[in-house]
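Presented as C-alpha cells, the chain that follows is alone, the form predicted alone.
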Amino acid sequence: MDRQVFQEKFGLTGESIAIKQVVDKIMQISGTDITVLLQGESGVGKDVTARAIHSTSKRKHKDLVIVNCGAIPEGIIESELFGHEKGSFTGAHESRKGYFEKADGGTIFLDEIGDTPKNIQVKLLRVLESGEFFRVGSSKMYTADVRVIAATNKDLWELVDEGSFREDLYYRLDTVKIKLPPLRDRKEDIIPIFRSFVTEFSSKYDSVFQGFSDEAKELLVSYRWPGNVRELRNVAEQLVVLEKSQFIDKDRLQKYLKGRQFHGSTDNLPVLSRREPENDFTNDHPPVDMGIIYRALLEMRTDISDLKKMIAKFLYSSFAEKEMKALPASITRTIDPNDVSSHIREQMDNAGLGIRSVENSSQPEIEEEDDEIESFFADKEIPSIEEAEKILIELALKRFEGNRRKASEALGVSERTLYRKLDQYGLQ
C-alpha cells in the first residue's frame, strides 16, 4: 500500500512533510509488536493514529482496546486495566475482566498515559515487560499478550525531571516515539482537512456547502487552531448544519473560531489583557489586546536572553575566573574552558560565522557582552534563536564526540535540558 492510499483510508490527510513522516513511520513498524509512543497536543489525531497502527498490524484481526487513563478515577484504575475477583471491594458483586484481559491478543491504547498514578505504574511495567499482572483480590497470576500504544499530549520526561512519571516506565514506552504535529505547523494541510470534513458532514446532514471567500480561506489558514484537527472538525459541522447553503466569508466564519487569530505559542504566558477604550479609536483603528502583545513580547525577550547567555559562555570561556565577574553566571565546569573557547571558535570560523577574538580583551563590561554577540553573526544572515542553539549544540556534541554531560556542561545547561533540545530538534 502507498502512502496516499494508506492516508486516504485511515483519515490521515495532508501532504505536508509532517504528515508524510508520520504516515512513513506507521508504515514502517506496521508489520511489528513494537511498543509506540504517540506524543502531540490535544486534537491532533492520536486516536486517528492508534487505530491506523492497529488496523496495519498482525493484531488487526482482534480488538483495540482503547483506554483514556486521564478519564478514571484513581480509585478504580487499577480494577478498570486489570479486573477485580468477586466481593474484592464494596460493590464488586461478581469478577471482572479489565482492559488488558478484553484486549488479549490485539491491541491496547492507553491514552493519556502521563496521568497515570505512580502505583499504578509499577504494575504496567510489569504488564509491559512480561505480559503478566493480578487481578485486585487476587493472588492468581494472569496474562495476556497485548500490544501497547500509549499517547500523552505532555511531555513526559519532565514528568520523570518532577518524580510524578517512572523513569523505567518511560524508556520502557519510548521504544518508537512518533510525534505528531499541531494543526498551526501544517498550514497547507488545513484547507484539504476541512474540505474532507465538509465532504463527511455534508453526506451525513444531507446538506449543500456553497463554497467560502478567499479572505475566509486566508482566516482558515492564519488561524492558530488550539484544538487542532478537533476543532477543525467542530468548526466544519458547525458550518455544514447552521450556514446550510449559505456562501461562508469572514466574518461568517469568524463567528464560529473561539481563539486568538494569529499564530504563537504564548499561551502558556500570564494574560494581562488590557483594551484601551472605545472612543480612542477610529473605525479604522479598532481597540488593540495589549496582553496579546504583552505575552508575545515577553516570550521573544526570554528567547532571545537564553541563547544571548548560551553564546556568551562561548565567547568568554577563555576568561580567568577572576575576570568574569560582569558576565553571566555559569555552573561549574569539570573540563577545560579554554579547549572549549578555541575548538568553537574553529568550528565557527570553518562554517562561516567569524568570531572575533577575546583572547586579550580586557576585563568585560556587560555592554560588551552585546558587542560580541553582535559581532558572533557580522556580515552574515542572522539565523533563528531555534537554529543558533541548534548549532551550538551540534558543536558541542561534536567536540566531545557525542559525550552529552560534557556537551552539557559546556554549553552551561542541565543533561536534562540538553536530552530535550535533542529530542526538540531531531539531533542524535
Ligand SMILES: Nc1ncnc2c1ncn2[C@@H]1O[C@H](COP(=O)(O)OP(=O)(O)OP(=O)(O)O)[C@@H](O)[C@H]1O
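These numbers were taken from a predicted model, which means no experiment stands behind them. Positions refer to the first chain, counted from 1. Throughout, rigid core stands for the largest set of C-alpha atoms superposing within 1.5 Å between the two forms. Compared with the form predicted together with the ligand:
Annotation: Cα of residue 89 displaced by at least 2 Å between the two forms, core superposition. Once the cores line up, the CA of residue 9 ends up less than 2 angstroms apart between the two forms.
Here residue 55 does not count as shifted, since its C-alpha moves by less than 2 Å between the two forms after the core is aligned.
Switch over from the form predicted alone to the form predicted together with the ligand, please.
Since only the chain itself is given, any partners or molecules it might have are not part of what comes next.
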C-alpha cells in the first residue's frame, strides 16, 4: 500500500516529514508482532496510530483491547489485567477473565502505561517476556498470545530516573518506539488536517463556511495548539457548525482559539445567534443563544474522558470504604486492602471506566461515551458536572494537603487541566 493511501485509510493525515516517518514505521512493522511504544502529548494521535498498527497486523480479525492503565484504580488493576478466581477476595463470586485473556490472539493497547503501579509492572514484564501470568487467587499459570502496544504522554525515561518505572520494563517496551510530535512542531500538518476535518463536518452537518482569509490561515498555523489534533478537530467542528455561511477572518477565528483557554467562561464565546429572536421565542422568554450552548457542549465533550477517570477513582474509594465498614472488624482485618467487590468492578465495566474493547478499527467514540454514561447513571441521581468535578477536586486536594501534582495524578488528569478547573471554580 502506498503511503498516501495508507494515511487516508487510517485517518493519519499530514504532510510533514514527522508524520511521513511515523507512517513509514507503521508500514515497516506491519505483519510483525513486535512490541511498540507510542510516545506523545495528549491529542497527538496515539490512539489512531495504535488502531492503524493493529489493523495492519495479522491479528486484525481479532480484538484490539484498549486498557487505560491510568484510569484503573490501583486496588483492582491486577485482577482487571490478569483476571481472578472465584472466592479469591470478598465479592469474587465468579471467576473472571482479565484483559490479557480477552485479548488472546489479538492486540492489547496499554494506554498511559507510565501510570501503572510498580507491583504490576513486574507482572507486565513477565507476560511480555513469556506470555505467562497468574489470575489473582490462583497458582495456576495461564498463557495468552497477545501483541502489546503501549502508549504514554510522559517521558518514561524520566520516570525510570525517578524510580517510579522499572528499567527492565522500559527496555522491553521500547523495542520499537514511535514518537508523535506535538502539532506545533509539525506545522505543515495543520492545514491539511484542518481541511480534512472541515470536509468531514461539512458533510456531517450539511453546513459550510465561506472560506478563510490569509491572516486567519496564518493564525491557525502559528497558534500553539496545546490540545494538539484533538483541539484542532474541535475548532473545525465549531467553525463548521457555528459559522455557517460566514467568511472566517482572523478576528472571527481568534475567538475560538482564545475561548478554549478560558474554559467555563462565556466571555470569549462567539455570539452566534443569527436569527431574529422573535422568530424563535415568545416575548416572555429572553432569547437564548444556541451558539453558546452548542459551543459549551462541544467543549464539555473534551472533558468527558477526564471526568470518567475521576468518577472511577471516586467510586472505588467510596464503595470500598463503605463495604469495609459494613463488615465485622475481625473480617475487615483479614481483608487485603486490594480487595474490592465484583459489583464495583461490574459497575465500572458497565460504565466503560477503564477498558474499552473494540473490534477492528472503527471508532464510534461519542455515541459510545454517551451510552456508557447514561447507563451508569440509570439508577442514580445525576449531579451536575460542575458539582461532581468540584467535589472530586476538593477531595483530592484535601487528601494530598493541597499538593496539586499529586491531586492531579490521583484525579487522572493533567496538572494543566487541574489548574484550569481550579481557576474555573474559584478554588484555591
